[in-house]
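The data below hold one chain only, encoded as structure tokens and taken in the form predicted alone.
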Amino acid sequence: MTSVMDVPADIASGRLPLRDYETNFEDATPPLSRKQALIEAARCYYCYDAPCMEACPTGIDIPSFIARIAADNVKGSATTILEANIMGGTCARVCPTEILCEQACVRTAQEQKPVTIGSLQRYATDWLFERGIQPFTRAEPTGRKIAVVGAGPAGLSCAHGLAVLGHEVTVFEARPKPGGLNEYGIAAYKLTNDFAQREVDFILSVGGITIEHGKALGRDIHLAELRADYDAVFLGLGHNAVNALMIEGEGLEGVVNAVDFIAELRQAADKSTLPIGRRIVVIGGGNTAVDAAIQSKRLGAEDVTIVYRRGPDGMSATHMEQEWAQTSGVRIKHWAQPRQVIAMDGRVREVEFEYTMLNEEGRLTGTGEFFRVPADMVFKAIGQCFVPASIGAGELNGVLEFRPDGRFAVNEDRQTSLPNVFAGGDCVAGIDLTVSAVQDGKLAAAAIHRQLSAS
């Protein structure tokens, strides 16, 4: 597998004028002004039994935080949000509100124009962060120590919840920077101005949390040792592998994991130094595919095509994300699956696809008709997974229970088969969203605290 930085002759950096890179990676959704926020907040009905709250995975009291904005109590609004979702700032930017809280908004059914809950949430949390306000006060130290493995949304949410309750938390993170998906896996134009790290700094500023970088489970730290040294352990490991296409030519130079491309782009201080092909093919139908495609276009790719094996309704990327891709100059071709990557002189030149359809039983099948799409680079975005073997599964087998898909089996408290080991985020079953990972961490923190308080 090639790195994005291994540059074939037809892949180049600096395809655009320098000023275009800054423009192309500006904030995709500019924040509301105070006047705009007050007007939008006034549209809310402040429902007593609010369906938007039911649709929010973290259960934010949406009518309450919007009412506080309407009353110009922005600090109170932000505090309401962050008490339920400590990463409310990121979620306001990246959460698919169009299929969650805003879809459930009463005004959606009445007018097809919901209250823009995500924008209002961003308005409140940005106001708080810009003023350096810390609304949380840490409880008296309990003397209890908890290990959190993974400094992504689930791990940081759990760490913050436990620290506020007075526990000492050590977070072990394999990568050089904390933040997980928020730092490495989201399009650069969705989280600008180093927001992911600003949010991490806010979380850590409550105190009681230490992060140790370069520490991977199964390599540098081991579950048995953590259980011996700490009162409880939370595993927020996220995804650790990318699904393979399983086709001929997948290992050719120019075939790149979309998540690696996005991570490299997010960490690049100068986007003009990133090489990109003229012709890009992205295989997949989720947000990662859309983010890779749009950012390829914004780096200067001339022809970008997303190919997905089912129709638009089958894509995990929302219709809004799909429309965003298309209005950004990305083509989306449905009902086709990859069959082989074709090379010339050892480098990618085309991808062959087979048209697909649903058979009489509703199963996806090939039609026997093929076509080819020219490509200098191919981004694989057909999903990520959790592979226990990469974290030393040998020492975990027979100790922890796994689901058939390889993820940790947990109960409603996010407790694993071991009483003092909890897990959350993408390494357990659920919706693979930042907001869901935050909720997992929050629930686990509360359960760990109850367990420690009872012992």
The other form holds:
Amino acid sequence: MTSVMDVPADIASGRLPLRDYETNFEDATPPLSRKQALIEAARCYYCYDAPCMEACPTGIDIPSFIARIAADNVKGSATTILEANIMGGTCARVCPTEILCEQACVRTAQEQKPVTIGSLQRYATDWLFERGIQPFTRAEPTGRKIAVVGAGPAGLSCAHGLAVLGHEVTVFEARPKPGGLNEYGIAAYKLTNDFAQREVDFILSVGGITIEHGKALGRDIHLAELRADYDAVFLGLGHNAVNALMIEGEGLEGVVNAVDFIAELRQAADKSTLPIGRRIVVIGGGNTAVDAAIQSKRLGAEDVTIVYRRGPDGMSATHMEQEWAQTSGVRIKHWAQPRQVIAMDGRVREVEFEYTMLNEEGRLTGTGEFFRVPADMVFKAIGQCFVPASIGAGELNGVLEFRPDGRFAVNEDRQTSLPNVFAGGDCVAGIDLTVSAVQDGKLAAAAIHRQLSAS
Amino acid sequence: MANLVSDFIGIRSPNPFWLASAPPTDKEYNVVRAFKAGWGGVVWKTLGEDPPVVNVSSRYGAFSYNGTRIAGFNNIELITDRPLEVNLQEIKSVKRQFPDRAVVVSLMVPCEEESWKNILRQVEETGADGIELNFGCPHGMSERGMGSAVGQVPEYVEMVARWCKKHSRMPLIVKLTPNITNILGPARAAKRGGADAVSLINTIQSIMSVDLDVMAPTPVVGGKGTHGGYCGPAVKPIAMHMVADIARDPECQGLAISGIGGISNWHDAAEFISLGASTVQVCTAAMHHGFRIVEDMADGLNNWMDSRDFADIRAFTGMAIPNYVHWQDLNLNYKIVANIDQDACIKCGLCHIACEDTAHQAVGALRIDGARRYEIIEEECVGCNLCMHVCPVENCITMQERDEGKPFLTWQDHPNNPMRRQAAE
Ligand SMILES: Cc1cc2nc3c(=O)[nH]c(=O)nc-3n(C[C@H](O)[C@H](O)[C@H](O)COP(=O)(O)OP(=O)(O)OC[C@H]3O[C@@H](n4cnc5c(N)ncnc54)[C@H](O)[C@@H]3O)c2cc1C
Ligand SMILES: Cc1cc2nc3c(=O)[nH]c(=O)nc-3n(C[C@H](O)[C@H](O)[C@H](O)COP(=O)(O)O)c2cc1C
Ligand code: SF4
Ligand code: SF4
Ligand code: SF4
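Moving from the form predicted alone, what structure would you give for the form predicted together with the partner chain?
Entire complex below, previous chain first.
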């Protein structure tokens, strides 16, 4: 019997016929036609105190925007959406609606078939973008200047909210492109045709927002300066570190952070040039794990296995995402934790796992039984975090309050312990989704405006 | 198996489902297909004098509601645009091929005795079973002194009916226009003129929609539009009211009724029959779905009649009429209140907002541990049914009777009525 060790590590690009790369990364859910949109819109009951609306983190007036589609007022529909959520276009594509608005839709209770709010939201916003309509007008300049750090969903939402109110906003962004994880993280087939950049262009087109790229907080700029030079500061820094496995072999070549792999994939103009292993192991249970697994498969990997230490209900990837991984040919193995990555000639060959179970106290423990999964590449996706040290937290100690997990402590206005410093998105507590980052930015903008108007 | 056979003023048909005088009955080809599909009878598309009329291109308008296509329908077509002789030949041929089906011929000619006499003779020669006078067409023809122009003047209705009975032995149906304040006027006139039956309703004058780009009513004919005749499911309530008014009218007793207006399925048909119609006529539903619908209609009616032990159509014809009373005969002490089935409720809030904003503030909106709950406040509920109608879940809100031990009391005897009946001394 040949051992897996006898087979050479197999990492290569161009595994697929060229045109497969195109189709594999096409729109995962194609847009609705006008007819489809009208049929779907007619399913909405126009609920009063609508449960869907409450389940949307940005509180979009869903019955109203759907009724406007049905009444052929698509511009009004899109405006309703964008007034509550300036990234309504991205959210329509990336929101896990099955745990948000659509789960709450009364039609889910009635017939297990919600109104597909996300697809209708996309229909309306696409309509507006295709026509290049600008639904917002800026208020008279106030002369107030605000610094926003991070051009992700949280930062851009805050910037837009403030710009519309007449304030002047400068956004400092470490990366060469704006959009945050919309540009570098979200799965390619969820945001096709450069949508992230087109949406940023739309957001900026209202005026009053300048983005300075290549400016990192803690390196090129510092909070103390920003506080001195601007009337208020908003921090939308996202996560900036990845949780480590803390096992032997983690540092080997071929053991990669899933988010780095995804970022590289998102930036590659030609996906056929991306090297991918024949056998992939993804460790983790969130959407990042699912996205890394599916996209590996779509790059031509043959065997892709997600290994997660608990059962399906413990995974933070929604049931829909898990199912989608499985129908995409990804194997999900539950109840196992990684013990070591095994290498040959300095390259990854296998990952050893230990079966897990819940002990009598309900705590996760290893069973003492082990198995190995062959792998040419291993993607780590066991969560990301925010490490304050990277922004020069030392100098902030005692001034700025952090939560035990390292993220900024904020109140309901997204205000930090410093009165003119606000923060939102993944770098504060909450559900880590685009839509909640947008809401944080929106709330902070409103609070900043109130604060500035009062003084 | 219930017996669906119909005998309508001596015109026999294997079932009470007839196609109304309209495009589906415009020529032999269509009518043969209809009879093969199972229709009990047809009223041939209205014949007129030669030279035939000319129709415009772009003829129909439709009212779609919430994704439902053709909730209402209208047309600006006229009577048949084919030569009289062609139609007569085809009627003859069809009747020969289908002797067991009802073939009634619809007629509209100028309001002169000679014109009627002339055409009646020709129709009689075809072997047709009867005639139907089109006094209903609301557009195009009425401008020429025909159709609803005649139907709106009871004296004319009576006069033409009389001519027809004088010059022909055929059973006579007068088709009534709804474009009139009181349907009893022309209905009684038809009776006086000797008509055997009335059929109703014809279409209702309407503007279907306005094309806001062209700024013209639809259907648009080269940038212009005109009013047309409204029909289809949306007109059924109007039609049933008129049918029922005739059915309960003492002066109209003995006049048979063929019900028309928005009939699309067996249920609609059963409703018309229960209000006194003994045949029903269908147009829009057939134009929407084709002739095959008759099979479902016959089957549905049959199964329902079996479930109610009705042996034949006659067994329930007009059965709802004794219960169709005037408002002043309703019991003011009858009380119902709304009840919400909490397990079925999907928390859409529609009952609450409807009652709160526009009715009696009788549906409370609660939050129990954050969860929505809607509850009827019985003291406030007047039993208006609004919440039941807005609720999207069938049988979730039901109206329940409350016996308050009060006597039967109508407005005629109510103390608030200044004209109340005085108790006998
Ligand atoms: C792989 C992956 C897939 C995901 N898929 C989904 C999905 O399908 N649906 C969904 O709703 N959510 C998804 N998310 C989560 C979502 O992308 C994030 O919750 C959201 O982007 C958070 O927005 P943010 O603005 O807080 O942070 P980010 O999007 O991370 O933006 C932060 C920005 O700040 C910049 N920045 C960071 N530090 C500094 C600094 N020191 N100085 C200057 N600039 C700095 C970054 O470069 C970045 O542009 C996904 C996340 C990942 C990782
Ligand atoms: C429950 C109800 C009660 C009405 N009562 C009156 C009334 O008292 N007086 C009146 O002139 N019209 C009355 N109407 C008719 C309306 O004013 C209106 O003419 C009609 O409903 C048509 O308009 P709509 O269907 O477009 O709403 C009533 C309508 C409804 C539904
Ligand atoms: S809950 Fe569903 S049906 Fe009700 S308003 Fe929202 S989308 Fe429409
Ligand atoms: S139904 Fe359509 S295709 Fe047929 S005659 Fe009318 S317009 Fe022409
Ligand atoms: S309308 Fe019906 S389903 Fe909706 S809240 Fe009221 S009772 Fe519940």
